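For reference, the chain that follows is the form predicted on its own, supplied as structure tokens.
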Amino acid sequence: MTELVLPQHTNALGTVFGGTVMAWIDIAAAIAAQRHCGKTVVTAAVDDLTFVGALRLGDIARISARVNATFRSSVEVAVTVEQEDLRTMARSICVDALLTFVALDEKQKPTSVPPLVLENADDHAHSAAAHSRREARLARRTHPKT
């Protein structure tokens, strides 16, 4: 996706609102997540959100999505959002997300969804690191903090 940063989307500073980045990544990612699995999806988790540089007015952003995993109902999607300066189309890094999409049915319940091909190296790494965050957002589920 590309957005361009417009003044309804700045704070009085001139960066683009937290809230609304994270709204943009939540769309890039369902995106991803239903052209793979072919059926409506929701957010489950957000596992990771960095803000690692700003979106300023005139800035455009560019939005990027990549399904990492697949398991048995849900799917990791990374996103990564980069700033274009528009005048020198250089781009740098402004936040990294890591979320979780489950896939509904008709009924709105969760279904399967299909397997990811995994095709090189860099997917088969992404892929064992979203397997291993699964294992650890579900241990933290199974045992909450006091």
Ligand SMILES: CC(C)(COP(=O)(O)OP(=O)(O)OC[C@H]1O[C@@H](n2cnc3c(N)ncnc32)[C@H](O)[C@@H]1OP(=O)(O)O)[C@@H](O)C(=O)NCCC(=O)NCCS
Given for the second form:
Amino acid sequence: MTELVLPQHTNALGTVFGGTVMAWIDIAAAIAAQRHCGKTVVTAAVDDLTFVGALRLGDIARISARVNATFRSSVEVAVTVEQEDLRTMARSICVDALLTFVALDEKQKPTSVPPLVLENADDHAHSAAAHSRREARLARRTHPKT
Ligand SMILES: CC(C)(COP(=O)(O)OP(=O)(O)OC[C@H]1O[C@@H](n2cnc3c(N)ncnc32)[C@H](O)[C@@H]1OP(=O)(O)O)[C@@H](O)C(=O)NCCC(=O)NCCS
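With the form predicted on its own in hand, show me what the form predicted together with the named molecule looks like.
To see the whole picture, the full complex is given below, headed by that same chain.
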């Protein structure tokens, strides 16, 4: 996804509101999850969202999402937001985030998702890392089912 940073996206410092970037991240990740699952998905969790650099008025925001791993009814999606300077075309990473989406059936209940086809070493590494993060993420659930 590509966004142009406009005055309505910025704060008094001329940088983008964190919440605006978070909305872009959620949308890009949801599109990636929904394309993979072929079903409606909802955001279940957002973690490891880190702002490492600012986006300024007039910058281009390049938002990339990839499905890292699939589980039974959920998928982990990684999102990177890059700042692109329109004049120099230089890019730098501004935000990283990990999101979990759950696919829902027509009764709005969690439903199985298709497995991810891992095609190369990079895909395998991302999937393995996502599987090891899953345990810790679920252990942090504040309202786990009993
Ligand atoms: C996300 C939601 C569907 C999970 O429903 P639930 O009845 O608690 O589901 P379950 O315990 O059966 O778990 C279903 C899946 O969600 C995953 N899940 C639930 N909470 C999670 C969390 N905090 N982090 C990561 N995964 C989570 C479970 O691991 C499971 O995945 P799996 O089948 O791949 O193992 C439900 O909590 C919900 O609807 N939340 C609100 C979603 C929302 O409104 N999002 C914002 C707008 S899109």
